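For reference, the chain that follows is the form predicted alone, supplied as structure tokens.
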Amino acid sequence: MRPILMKGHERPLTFLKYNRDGDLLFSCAKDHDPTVWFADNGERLGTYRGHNGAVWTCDISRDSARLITGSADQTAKLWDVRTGTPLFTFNFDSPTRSVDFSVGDKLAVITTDPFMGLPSAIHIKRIARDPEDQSGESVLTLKGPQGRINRAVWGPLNRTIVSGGEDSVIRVWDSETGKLLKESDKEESHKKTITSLTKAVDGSHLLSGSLDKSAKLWDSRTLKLVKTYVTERPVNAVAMSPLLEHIVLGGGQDASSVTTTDHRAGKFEAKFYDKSLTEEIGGVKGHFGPINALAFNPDGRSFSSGGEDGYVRLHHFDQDYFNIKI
């Protein structure tokens, strides 16, 4: 498995998500460029320049032509992929974290930094077909719990909003009223910051990772704690394989630590894990620092990490891969 090595941004990554189709891939840096590539060969399109700070996420909707980003300048902003013009900047009091677009892109939630004494807070936005109407009003703002939430997600048919964060408690909200509906329970939760988030293709479950040294696989609908893997290093980023009953955690340790060590000790590959045995399945190397970012292609045949060296490595896999047996 060869990786494709993709250098376009300037500071550490942040945040890799792929298009429905799996032929375009969109980066959000520490710099203030998300960047968007070709999925199969890693050449790159084009970026997208109107952030003052640090974007920290990005999502991309469904026909693939609008992105949504969140920055630390205090915006969010919606883009035209193909020509990379700024649609519509949503202004905020404190850094924007996460964004994630509904089932449908008729709405986009988007969660605030605890900032200058204000909460962080979740906004749920409603997106406009035509640009020209859109407004900055919420439809609905949460006043989150304490610290910061890290990634807030869309449930089960839009109805509901998942989050996690600096508590270490994965919620449920009801996306309507705004009602918290469910919280995972203290024993089986995360002991440390949840970094990562992210759904199974069919919405069924949840997997989160954490500095704890760990992710964990939740069923969406009770918040029931299904799998637990275990790693030895602080875990950033998680992804879930679309095809095979596969995951891959990265992380590594933090930045400042790591300069007293070489690059094999500070541990910084993407780990694959069997989903129902929670057994390790191997592991990819070759980042040069933590790796803070991971997404699967759709078709689940590549899958991309991006690190603190500010590097998006991309990986076709071989078919060996495809006839691991455990």
The other form holds:
Amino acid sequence: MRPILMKGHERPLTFLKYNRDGDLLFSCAKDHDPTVWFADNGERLGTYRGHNGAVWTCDISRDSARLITGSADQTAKLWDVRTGTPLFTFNFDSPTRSVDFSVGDKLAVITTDPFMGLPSAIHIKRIARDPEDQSGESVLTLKGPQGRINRAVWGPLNRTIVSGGEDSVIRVWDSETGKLLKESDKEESHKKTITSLTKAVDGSHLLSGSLDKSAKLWDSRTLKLVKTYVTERPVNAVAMSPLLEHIVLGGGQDASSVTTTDHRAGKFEAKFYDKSLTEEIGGVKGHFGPINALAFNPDGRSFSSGGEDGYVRLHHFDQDYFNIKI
Amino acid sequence: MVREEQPNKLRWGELDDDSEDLDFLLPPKQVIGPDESGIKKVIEYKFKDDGNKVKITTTTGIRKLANARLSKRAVERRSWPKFGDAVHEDVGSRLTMVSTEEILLERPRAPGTKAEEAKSAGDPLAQMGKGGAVLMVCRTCGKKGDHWTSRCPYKDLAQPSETFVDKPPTETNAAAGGTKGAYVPPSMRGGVPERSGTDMRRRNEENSVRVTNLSEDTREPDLLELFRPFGSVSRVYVAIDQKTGTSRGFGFVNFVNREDAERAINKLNGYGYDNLILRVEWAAPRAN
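Output block for the form predicted in complex with the partner chain, input the form predicted alone:
Okay, now the whole complex, with that chain kicking things off.
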């Protein structure tokens, strides 16, 4: 395959997300402007100007009308996807690290970093249908985990929120009462910071990636460990194919050691694994920095990766990919 | 398919045996349709072996399959005006490029080889042992085919290997070396019997075959598998780049019997392996 290279960002990529129809790709980077691209040919549709810091994360509503972004400028913003105009700004006292719309787009979960003595927190906000009625009030605020919470996503039926972060524990919270329901088992859990967390299409299982050079597959309801994928690089990003039983891990050595070691030793490929056999299928090379973000097109026929090198690489799979047998 | 035979007055077969060359005498191929019901007709003419002309009419029903399903919304989004920085985009800015490089999903190993490799990688020693149990001679206790030297149960009881004993250099050595105090490798020092170091080196050089132009994925078990059919193999080695951990593309295979090595060279030199053409030759002993 010949990937499409998109060089819209001037700083390392942080997050990638497709909309539900799979025709738009949203990219966030440490420069201040999230960008939307056409997912078939990589043409840039627009940028969302208004943030004043690195943008860490974004999510798109199911109807592709609203975009929510979280930034290091201590805000999360709601945007009109079509025009790029900011509709509402949620102000926090610390950088926001992760955002996720609930099923139905009526709620959003936003996590904030520990900052200036403040602990990290998970906020649940109500998202109004009409931006005029939008308020900044939190429905619920969850506190407790030590260190940064790198990712929080909604569990099945919006009943729970699953979070993972620097303390390397995956937690399931009740989204109504805010009670901590489950914690991942100490023995089974990651040994280092959890960098990414993603849900399966049907929400039945979760995949987490960690700097301990592994990714783990969890049952969403029971939080039982199902599979572990071992790799030889810290994992910064994970993605699950919605079509095949494949997962992709992206990562690479620390950005700080890139210049001091042989470039071939960097291991900047996106690695494909079989989901159930935990067997490596192959690697896709191309980035010349660690991979920070990965996303699968909802049709499972293409995927994109964003790297520390500032490029988004959009890969449309060849036919061979669909015939791979282990 | 409908076939109509038309008896032809001309007996082409009598005129010329090479009937293929007469194809230009036939009426050209005709394609009719596809019409609104999706039926396409192709009319071709051909010579049969006996020289008769045959008209072949192929009728095909053609149905167009939608190969992409796009939601109406997605189609609508396609025509959205650009916004933000994308409005004033220079034509020359080339934000989106198609990679000039063909990127493949690189398989960790050639498809289909997994099972065997895993098996042999799991216990190459056991396999080598099976290949030639006699090979396994413990240098400590002299027992054959039971264990390797490093696993010898009597290892601790036996005298430490002389190689590592720092014996004072003898007069002969001093006379040969001339300069006093210069470093003399233990193997060159006097008083050490002929074996040990030199013996070890000879083992590495005897019947040694160098294999070059190996693919990066080739590992020692693969080489063993490739060379074992020619005879007992005593050592397989693939050079690995220490920095990257990938193969450097060459390796050595030692055979117990010289004839086996020769056969392997004859057979495998120029052999296609993993899309590369192997070069197999006698390993030249090092210059020193």
